[in-house]
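Have a look below at one chain only, the form predicted alone, in structure tokens format.
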Amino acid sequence: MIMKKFLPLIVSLLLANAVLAAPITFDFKDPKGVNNAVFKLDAILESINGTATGISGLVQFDPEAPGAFTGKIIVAANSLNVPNSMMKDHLLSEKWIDAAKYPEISFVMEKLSNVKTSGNDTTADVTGTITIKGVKKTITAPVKISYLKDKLKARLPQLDGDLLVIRANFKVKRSDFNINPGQFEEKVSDEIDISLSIAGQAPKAK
């Protein structure tokens, strides 16, 4: 009889956690333009510096539990972008980044390993397959994972909401990638550093 009576409660109670404890979706596609990727290759006679902005993507992330993080990153390919014009042509290239046939580049986050909570911040390895020029590639790399609750409002005035910041660093080959393997390594390295600080946000629905 007493079962019966609370019942009901218990599952209120169950469905109450099951919806506190869902994902949170957070959108990559910056209204500001802020987010970047930088990239670097340390050659013996040169090194070259250069950014791309073209970045958009979902990711789901749980507060409660953090290491359940997955979605998808996008770097628009033609927005990579070094200080020298000519150079950027060469990047953007058939040879190169072929950007008119490869548009994308992306990282799909798949799991984390490691996972480490204090605060607001999460630190893991995140494992994931990465594309460049069609060419698909798993790698694990640290990761902080910043959880900024009510904080979107500071950053997009007329938005309240949720921020998920990332910041990753992890290196490439570019003969991984097809990209001219083998060539011009003393003023290009074969190893590109790449380093990720974003900013998705999860406005709260009106």
Given for the second form:
Amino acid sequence: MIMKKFLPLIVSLLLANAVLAAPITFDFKDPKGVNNAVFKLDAILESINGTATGISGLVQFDPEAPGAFTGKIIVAANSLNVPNSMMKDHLLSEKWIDAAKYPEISFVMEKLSNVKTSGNDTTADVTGTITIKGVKKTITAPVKISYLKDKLKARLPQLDGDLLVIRANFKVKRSDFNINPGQFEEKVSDEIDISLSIAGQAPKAK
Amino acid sequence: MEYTFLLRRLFWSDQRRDELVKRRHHILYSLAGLIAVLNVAFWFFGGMHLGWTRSNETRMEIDPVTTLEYPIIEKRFTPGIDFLVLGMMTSGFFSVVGYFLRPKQVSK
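What would the structure be for the form predicted in complex with its partner chain, rather than the form predicted alone?
Entire complex below, previous chain first.
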């Protein structure tokens, strides 16, 4: 009898909790143009540093359960930039990145492990699938996630909402992604050091 | 009369030719020197960059809200070591051409 009386209340409380604890979707298409990936190739004869700024993607993050973190980050291949224009043309060409045929470099984040949360910051190891030049590879990399509640207004005054900042560093080998494998390794290192620094926004509905 | 005129003309022609050869030699050497000096000066005042020539420069700034470091790309030509080498090769080319087109030494 008592159970019957309180059942609707319990159900509504559970539902409310589920709604409140639902992950927030953050959009990483940054109107400020801050999101970037820095890549470094340190070969014996030459060191190449470059950046990529054409970043987009969606990430689901639950501040109550930071371990529940999934999403996909896309880097536009033609946004890759190096200081020398001729070198950039080579980089985007068919032999190297082939930006015309493979316009996107993507990283699908599937799960977090070794999650440690302190205040707004969560550090963990993210496992996901990186796709470069059409070749998929599973990698695990350290990541720092900072949840900035109600900070969107500080960046975009016309919007209320939250920000999610992701910093990740990882290494990939160009030979694993069929990027001119085994060629010019004395000048263009096989190992590519990538630093991802991105911020996503989740505007609140008014 | 006609014979002397022809001789004189021939003599003048040789003299003129020698002058032209001397002038050409002088121009080529001067050009080589000028290219070398301008090339070194441009590279030196362009920052003495030892890497490849750059057509753009990237400087990093920090976003105050997210504290993320992000690149600002500016179009700026910075001559590199390849620029210096190419300039010196051009200068060397003019020097070599000048050397081979030098006036002939007349043995006494």
